[in-house]
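Next comes just one chain, in structure tokens: the form predicted on its own.
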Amino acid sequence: MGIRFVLMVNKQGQTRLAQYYEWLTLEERRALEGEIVRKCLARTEQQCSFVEHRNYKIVYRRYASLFFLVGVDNDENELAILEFIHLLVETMDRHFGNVCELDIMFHLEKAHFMLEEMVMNGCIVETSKANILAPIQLMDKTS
């Protein structure tokens, strides 16, 4: 499948966005997020951005006050996922203008929409920033 979940978390470990591409109960999600967030936030900047946890490979990157964590299958290419995270941040930067935690909190539906335009059923389907943002800009025009 590829991508199993995408999380955006602040420095305090509070989840700001969570998108799952496999079914987990709410309790399983809460436990998984807690374990992963504690593990990733405890790491130093000198350590690599890849962590194995349970049957997932976690690829993460910090931008300002937000951590972007992506859980993938063990056979997934880590560098490609790092590039995906960077593309997601660049797309959000283009729309919000230097994306921050507050942008995600106050425009959660737009953040989810961007992610849904990029990933379908755990597979990356769109990498063009213009194509990702076009529907959102149309919605902004009509509202």
Second form
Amino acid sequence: MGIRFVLMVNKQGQTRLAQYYEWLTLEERRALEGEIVRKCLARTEQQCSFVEHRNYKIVYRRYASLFFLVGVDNDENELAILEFIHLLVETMDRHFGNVCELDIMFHLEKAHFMLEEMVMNGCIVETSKANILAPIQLMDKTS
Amino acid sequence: MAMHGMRGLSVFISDIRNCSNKEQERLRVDKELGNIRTRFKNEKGLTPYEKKKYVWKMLYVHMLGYDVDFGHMEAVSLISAPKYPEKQVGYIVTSCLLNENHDFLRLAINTVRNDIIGRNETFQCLALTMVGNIGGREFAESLAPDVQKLLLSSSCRPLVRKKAALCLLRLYRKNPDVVNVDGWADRMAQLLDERDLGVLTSSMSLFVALVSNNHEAYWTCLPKCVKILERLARNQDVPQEYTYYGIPSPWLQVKTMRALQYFPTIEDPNTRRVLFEVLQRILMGTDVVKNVNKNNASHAVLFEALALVMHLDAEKEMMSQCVALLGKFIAVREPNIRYLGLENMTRMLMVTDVQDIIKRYQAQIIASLKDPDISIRRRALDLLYGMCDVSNAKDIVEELLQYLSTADFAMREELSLKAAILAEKFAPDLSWYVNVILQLIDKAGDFISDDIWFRVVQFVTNNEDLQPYAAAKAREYLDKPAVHETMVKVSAYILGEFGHLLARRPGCSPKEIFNVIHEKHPTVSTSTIPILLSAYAKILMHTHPPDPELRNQIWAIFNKYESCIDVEIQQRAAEYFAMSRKGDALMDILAEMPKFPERQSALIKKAEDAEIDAAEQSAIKLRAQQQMSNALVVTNQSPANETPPPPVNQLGLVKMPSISSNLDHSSADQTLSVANGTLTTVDPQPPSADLLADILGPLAIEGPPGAAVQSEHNVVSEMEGVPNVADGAAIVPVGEETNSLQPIGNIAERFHALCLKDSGVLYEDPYIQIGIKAEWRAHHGRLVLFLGNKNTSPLVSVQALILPPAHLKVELSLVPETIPPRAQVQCPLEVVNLRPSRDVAVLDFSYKFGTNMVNVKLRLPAVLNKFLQPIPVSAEEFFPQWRSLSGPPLKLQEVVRGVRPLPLLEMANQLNCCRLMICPGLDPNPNNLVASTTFYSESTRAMLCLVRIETDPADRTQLRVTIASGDPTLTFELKEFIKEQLIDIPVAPHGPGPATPLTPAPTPAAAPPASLAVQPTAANDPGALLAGLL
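Requested next: the structure of the form predicted in complex with the partner chain (the form predicted on its own having been shown above).
The complete assembly is shown below, putting the previous chain first.
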């Protein structure tokens, strides 16, 4: 399937955005977020960006206080996902201008809109920033 | 932006953010949910804006991890709102909150369908996205044709078609029987001609799903994929928006190459040539550049190209190019590239003729086994395991063994299992194999399941040349000070059977062999005793000329166990005793064990089974799959159940020419079990019931055998009447806001309970619970601290420090700084006891919750009695020892007053709980107790301690205690320890005021807290103290 979930978590382990592409119960999600946050946040800059967890991998990247964690199947191309995270950040950056944790926190709906334009059912739909942002801009204009 | 921003939502988010603790957050969330619930109830008054705002709040609360069990209907109803902003929220929130089987979704199907077939393309997009994310069967049934139509429609814009492609993918994957894809090859080919890269990207995902299911149908699409790749690689007609750091959509390139890996081969020479040109350019033209993102993106493409080249099994030259590239990668500093280099090299092992080239990088791979990053270490281990064969097994296995001593716990089990499998599969000779397994048992006994040592016994029994070597090795290991119980088992078995082959060597007379085995006797659990008894019987038989002294000694042991509660032990003891009186007839009955029927290594079989379950792609699985297909990408449809051919068993080749197939296997098992049926009655060397079951049955790689032992202790120690000793200032929680936090339960009581049992709660307050679980073996202890966050927000600034007393070596593994909400963190703790002392290790633990800084100092139950092992002694053993330890400082006596009056039986129980074994009948006076135990520490090693307590039936508050051991400090410390257990100490001087356990720390308490010494002694120098006493 490719991408199983996208999580944004800050240094303190607080979830700022969670999008799952497979159904998990609340308890499963809480447990999963706890486990992977514990595993990934403890790692140093000198360690690689891939962590094996249960039967899948987490590809993660840190931007200032925010961690982007993407759960993928074992055979997924890790570097492609790593750069996909960056593409997501660049896209948010283009919209918010110098995006920071608070932008995502207070504009959760927009973060969701963007992610929704980029990933669908665990697959990448779109990688052009202009195309990704078009619906949001349209909405900003009309409302 | 401000215009459609939702103020209420922002205020709520900001309120949540300002909550200083989890409780406040929960209150705020509950309040909000209550509010939303009421507002939803009188829905008439709600504007679409309000509805939208509330639904977003619900999503926010859901993301925080709270259950939102209402309002789903409102979210779904927003889908049918006429305006885009409301509709959009309805679709997005519905797909986050509901799963595909939710009843409410059914209500929305009509609206969704209307949106999909309607003219408004923004509505179409929303509807397609939601169905693409959570659409189930009913959606597939009613929508699939419409979605297909949209995807192929020429009048539809790309923004709709790209979503239609992925929507169709979902419907097809979930319900392949409903979505008809017959004849889709032509349509797919048409789609792959698409110029728009967005549509192409999502169509490629759909294509991968279709082709992975049935590549035969899509041959015509293959050239199209190559064409796309060529277009991207040559950067023709790629809009700027789709190039990423100068690289034409790396994601589409990767996906296209992935699709190509589902075709077994490329027949058309032209297509093949074009493809290989492109691949060659990627392989050779990817340079390392400074920009991280560009570098990652180009390497993402490169690694996919490598995978495709490997899959297509190109010419030898290109393959060696790939290996050379990977060889370069595994040596670079950049950890991501190193990781991927190792991972892809493991995949490369599937291509048979590159294995020799990969071996050139063995040194580098072994170096990666010591990388600080566990992700990389795991890849290295997997690769080494996969690349191991007869030629390099010695080197690799020896490296694994060496690494085992320093490896972290997370990897030890896997390491030892893999080393054991490789040693068995590829052993150049059997003595090496035996040597490796004995080393494994020595270094990681806890992880060596019984089946591994059973296998050693089988090989040794079946190979005469091996027997003297194995016996000599076993004899060597028994000389070590601390021997793992598994080692005792295997050594006793081998020495019993083959010890006589060593007869002329120094230190190997029957008596000496008996002594060295019997020395371990006090430390072993019941499962080992039967093996020891068999060994003794065999030793006795092999003693020529008969040695009456040895015989009496062994008979005494048999006698002792004739009344053992364990039936297996009792039967063996009784039968051996009876048989050994028969003299020469013994020879026939106790003859050497017959050869074992050969069988497939259960260990390897088990490993293979486990691999099939484990989702992790490891080398063995890859290799197994290689036998079935050469497709690199493993799809869900691949027939994973097919059993791989049995591995070439080197060991089998040495002495056992054929490998039993599964059929032979079962019949062989039957023969053996029949043979054993008679064995149990006649042959005095029957494998125990467990042993038999384990040899024959499917093997479970079991956890450490300590568990069983531990549970026994628990049974013994589940006794009330824990010594009522009050605590000094041992527990001193300090806090910035000390009065805001009250521990739950009595810390001192918890500590005392844990002194007598091995698992339980050490500390608890409203935020955290610290549990402990311990295993003790000789002078080693392994404790695991379980730090459990009880709240829904994280505990931060978590710190744990151990303040060890001088006699303990304590190593605490890394404690995470943050404990996530409702999570439990495990921190293993290794303890080594250097010498006898009653001082206590202290855990200095602190964390922050909101603004509360909490600091507690907790005594760790790594106390003297944990290093004791009860041991029964007979009168013949006791009295000579008692007499030889004639007086101070090795034997100390003291009259103790102020004893808590206890019935004798209860006192005996209490000593038992402290792992002092009461030996009834040794003291003729029924008012006295005699007990024995073994104490373990690095300086004293295993040392026998004898205890005698004389009570006065007329005055139960006083008694006389006598302790003897071979070490003056130990004697003193043990005496004081026993006094502590028996004396009723008045409630400790807490000073005036309420004696709450929560007193602010008067000092930083760097030194370990005062131990529970009865008298204020200078406990640090027991020697001096002793001198004073004497």
